[in-house]
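Just one chain is shown here, as structure tokens, and it is the form predicted alone.
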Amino acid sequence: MIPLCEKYRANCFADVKGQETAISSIHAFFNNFPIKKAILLHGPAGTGKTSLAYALAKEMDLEIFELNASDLRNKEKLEEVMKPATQQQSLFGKKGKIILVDEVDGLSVDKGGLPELLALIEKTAHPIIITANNIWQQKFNLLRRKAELIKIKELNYQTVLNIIKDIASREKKPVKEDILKSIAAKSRGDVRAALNDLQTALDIEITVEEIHEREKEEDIFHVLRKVFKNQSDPKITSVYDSVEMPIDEIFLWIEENIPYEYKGEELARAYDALSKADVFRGRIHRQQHWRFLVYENFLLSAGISHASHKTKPISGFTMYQRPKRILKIWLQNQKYAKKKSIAAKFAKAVHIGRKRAMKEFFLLPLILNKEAREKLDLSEDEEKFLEEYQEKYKR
């Protein structure tokens, strides 16, 4: 048996719902290639990322090369599939071809595929459509730079419904109608959790206690807004459960946004209670003491919150900011991994140990000459290091 969500995938544009201001943004992107070689469309699960990248290939006769990034998570496997793909012209008569980068939150730093991804997106002769569910973490600093943001949100309850009754009536089998309300309901939003329940409901009969409602992954956006603008939310110390992102970068965000929210003695009280997280965020990196992080994630949720004594849920929009500091620890731990590398080539060299290759550092730069550079086998990046951490000495 098809799966619904398969069966009655998009096939255009106007198959795909609630969804106008992403496909809009599609086709400014497309008309402006290759200012931009890659879009990343990023959001919710179920919300139909994989649906618009088909529904453009359909509507504008593109062949369409899938890879999905949880079976690519290193270099050599993502290089070997890929640069062929971006390279190639389509084969089978096509006006022309993207590359769909599907589920990117599975590509590895450390192993490779996130940096080989972006050198890709360099060279490559077609679009590239990347998918992701969270793009703010840390280590797509890089790819949001490089590629076109397009956020495609989160479905409504009544858009969710008139989906599930059309497709209903088009299997021809009836369905109740409080079966179907409680499905959109409880699906949150995902489209394809909703169909899920709905080929159960076609094939067996259930009652409205047996749809269970999904758990719903959350981006820092919405998280914030909570913890900001809704200072009566009993659930607010649990805020944070339903977002994929260490408590360390959720610090780094809260910091960022603060001054953009509050003034005053608003601003004071949500300052103190951040530098109280932070005491506690200190004790557990230095002893490793973890039962104080009920503490640090208290201060950061309700204590943040509190710090306006306002009891209703604030109105307006507020854009919030990415944390600077991110990249500032991304790029100085880029400075420290080839310090780091260069230095255990220079040990292995000359017998000694890294320790003391990494304490003598300073002294490289000036006895490295070109023929020592070579035997070392180092590597551009690390030549490039070289040269400007001696002129950096030189001042």
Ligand SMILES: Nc1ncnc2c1ncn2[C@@H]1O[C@H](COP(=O)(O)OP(=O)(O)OP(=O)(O)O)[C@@H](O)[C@H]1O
The other form holds:
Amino acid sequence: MIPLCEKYRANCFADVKGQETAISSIHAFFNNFPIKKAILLHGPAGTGKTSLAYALAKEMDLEIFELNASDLRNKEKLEEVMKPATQQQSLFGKKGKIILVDEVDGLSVDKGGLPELLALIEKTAHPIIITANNIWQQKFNLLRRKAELIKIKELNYQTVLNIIKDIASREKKPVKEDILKSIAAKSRGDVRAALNDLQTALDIEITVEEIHEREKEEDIFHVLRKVFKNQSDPKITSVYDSVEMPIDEIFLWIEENIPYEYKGEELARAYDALSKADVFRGRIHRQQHWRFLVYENFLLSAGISHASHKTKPISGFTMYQRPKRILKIWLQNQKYAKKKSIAAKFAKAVHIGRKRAMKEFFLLPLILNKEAREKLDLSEDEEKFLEEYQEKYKR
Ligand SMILES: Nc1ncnc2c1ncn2[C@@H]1O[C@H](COP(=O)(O)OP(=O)(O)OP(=O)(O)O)[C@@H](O)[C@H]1O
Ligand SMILES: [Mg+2]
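Next up, can you give the form predicted in complex with the ligand of this protein, since the form predicted alone came first?
In what comes next, the whole complex appears, and the chain from above leads the way.
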């Protein structure tokens, strides 16, 4: 699965909404090159700066050459880039080139990058596009003079709403209007943020999946009844085999419903079995001891069932409850916290900004092999998160 903001990345000018003024300035710059050698697209996150650079390349049929901070400090690389197209043995033949220096906020004068960029602007044979969030820092004084400034505006509510509505409909999954509206409002003009929220909304709202969920719930109700009400069933340990639900989720259902079924000593015994199952659950997750699944399953079935010593099936109807939604939200937040801490470690290790690491997070499972993961010194929870994340996006 590709994140929505990559799947639907605006890749031509018509796709980049609300930036018409900027687009005509970009055209003018390109047509008048080399009167001005560089443009500096500046504005808040997720408003289309990087997309505009790629759109220009696509529409003008140019080869785009992206330089990051360390490329700028690399003499050979710079010299290669600065050669005019005719001297270059480019695979792309006669294609023109533009240079993109994306997200220069982090460049500095003393640690390098910035002076090289200024020199590059002097000597370049190709148009340069620079992007930044905030160009009003003092270190950019010279850069501001050498490049033409083009402001990329924060998008208004209506524009963001239109963009996400369009993408939601292309995904062919209905999302309620009020959800789309609140996503647009919350985004404060950041389309990437809005698309990430939309992704979550789509995951939760998918109707087909909801139907499937309901079927699963019928199964689990049926199974809970067996576990809680029929203590003498000899086949109780295989009771969960037919339920299409991960054991962790079954765990939550059991936990939620124990107090509706048991009282007094039964209740204490049931919680005891549950807490033992939880110990195994923890080991399975932390140490990948899958053979403990047998024990977890045993405790969650026979263990819970035999918490009651009754020999006859218990009569009466119990309205079983779905595990609290709050739990899901809590899990979601936990996940976000892990994602942030992994991104921070990665950012530090490879000297990029945290923001960038978060944005490109979907690449991390691919980039980070076993050795690299060890070097980052990820916690168990973080490793687990990364694995689950990888699984999810493999599909
Ligand atoms: N004006 C816009 N119209 C349509 N889609 C947009 C617009 N701005 C951003 N997007 C979408 O949001 C995502 C991020 O866009 P992009 O990478 O161009 O943002 P950016 O301005 O470079 O952000 P940052 O400052 O964080 O680098 C992409 O999926 C892109 O298609
Ligand atoms: Mg960008």
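Keep in mind that this is a model prediction, so the values were computed, not measured. Positions refer to the first chain, counted from 1. We call the rigid core whatever largest set of C-alpha positions still superposes within 1.5 Å between the two forms.
- Once the cores line up, the CA of I129 ends up less than 2 angstroms apart between these two forms.
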